[in-house]
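In the form predicted on its own, a lone chain appears below as structure tokens.
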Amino acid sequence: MNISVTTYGSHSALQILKGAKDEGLKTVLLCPRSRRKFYERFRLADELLLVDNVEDLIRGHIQKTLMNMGSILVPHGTIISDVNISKFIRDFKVPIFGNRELLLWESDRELKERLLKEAGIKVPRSFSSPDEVDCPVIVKLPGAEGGKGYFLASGREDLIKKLTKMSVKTNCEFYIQEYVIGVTVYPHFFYSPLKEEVELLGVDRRYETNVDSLGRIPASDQLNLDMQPTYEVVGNIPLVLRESILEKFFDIAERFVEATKRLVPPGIIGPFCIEAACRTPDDVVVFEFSARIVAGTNLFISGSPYSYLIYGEEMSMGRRIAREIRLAYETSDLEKLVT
């Protein structure tokens, strides 16, 4: 099978990689030559490709040493958040597993917010200056990954104040958003192009310094401490859903799928996250979107709960992508999944 599965050391590789040897498949790590012994512990890449960094992916004789391994580029956040990510999906020439237009997407919050709009998903107000809020907002500002750089306003005077404290000038790109008060939810979704279905892999919710460290705090004390909440991911927490909402879930979901593919054609290929709050069961709103593996499906290397219904047998995130490659490879239909 002249093909492999390849990915950069970060985020999610571990699991890529060790889904590609569970189904049959060669496996190529582009690794930072910094994460050199971390990764070589794990004795999951059959190559390994030292890289000073994941800009490095775009140089011509790394791309070239891809190509003659047959690589087929499996993305995920990293991708996302360190590279120029027009100029990524312009100058990388090797496949890549699902739709890279969809990684520009999910780059620009403003073309998020459209195509969840376009899916008829609800979604929070969002505000194109401080003068228009009135209500709690969560501010995401520019470059900001795994919620590093968000921040928490009450109301319009308490926005302009921390953004002067900040030093953030209001014409800065930030992007303020309604704070929906709910129960955060990340359910994982793969869409196959092979089958035309989609599928629920897992779910989980973040846990978030020092937001999440906090509500440890007495209410009393926290009065007495000028601490601004800060939502950068240090972790992921398993969740198991009530059946009625995930059948919530699965339309919004599909939905989804609908509209990628009528605004970034091929559409969605592969793993996506909802990122959601539930204000009650029957009121959920979509304030993101992943379009691609999140890492928290990395607490599901042996299955979850739902892909355990749907297999019966270990299938993380990672190995479904191989799996849908290989039966791709086997029915000559490759060029479904690769952009």
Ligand code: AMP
Second form
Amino acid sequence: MNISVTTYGSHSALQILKGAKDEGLKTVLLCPRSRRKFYERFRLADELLLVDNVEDLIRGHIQKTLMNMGSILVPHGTIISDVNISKFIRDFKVPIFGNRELLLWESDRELKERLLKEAGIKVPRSFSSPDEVDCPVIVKLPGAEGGKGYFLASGREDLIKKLTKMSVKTNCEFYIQEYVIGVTVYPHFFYSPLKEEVELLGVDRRYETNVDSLGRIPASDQLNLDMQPTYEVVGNIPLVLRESILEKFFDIAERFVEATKRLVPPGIIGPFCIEAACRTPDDVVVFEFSARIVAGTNLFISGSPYSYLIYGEEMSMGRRIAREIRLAYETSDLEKLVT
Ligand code: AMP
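Please give the corresponding structure for the form predicted together with adenosine monophosphate (AMP), as opposed to the form predicted on its own shown earlier.
Starting with the chain above, the whole complex follows.
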């Protein structure tokens, strides 16, 4: 079999490599030099190609080596956050598992909002100017990764005050979004182009600092401390949803799949995550999506309650990707999975 599952050494690389090995596929790791020892400990990569950073992936000799090894690159969050994504999807000629155009839609907030709206999914309001704000908002920086630099404002005046304090122009490229008061939920889906079906493989919630620690401080002390919540992901916590609301999430996921087919053909291929906040069990608002594997799936390397229901074996997202590749290879359908 002249194919190998290839990924970059960070984010969910161990899971992706393990999944490929479990499916009997060859594995290649593009490994940052500084992390060689770490990745070698796990012995999951058949080939380790040392690179300086993720931008090295588009270098001619690296691409040539990957082509010779029949590489299929499985992209993850580091590829979205650490490269110029338009350049990457244009210049990286090695097959990518998934729809490379969608990586661009994920990284552009306006395209992202357009796709969710086109899908008929309930999204938070967004504001083009602080003057329009009439509710609590979360302010997101361009290209911010993992919630870095986001901040909360309780309303218009608070927002203007905070922006002035930061000495930024109020018409700058901040993305101002309604803050949804509700619990956050991050279901991990897989769309199989071979089966033409959406599978739910796990759910997590993110553990974010310092917002998830504020509740440990009594209200009277919070007032004295003048604390501001921040939203940087530190880890992920497993979650199961009330069975009665699972259908709602399948409905959202299927709408998402259909919208990607209409707007970004051939549509989503493989893993994606819907980032939602539930105001009530019936009132679900989607504030983001990821169009590739998310790090929350690292919780379920040996499977989740949901993947067990479907497969009855240890099925991680990484392994599910590899299984789709293996099945497509066996039926000469690989072109349905790569772009
Ligand atoms: P993101 O990078 O967009 O996934 O956001 C990082 C974190 O900020 C999320 O995991 C949430 O905790 C929080 N967050 C982002 N957008 C919203 C929103 N519109 N309403 C409430 N919380 C949000």
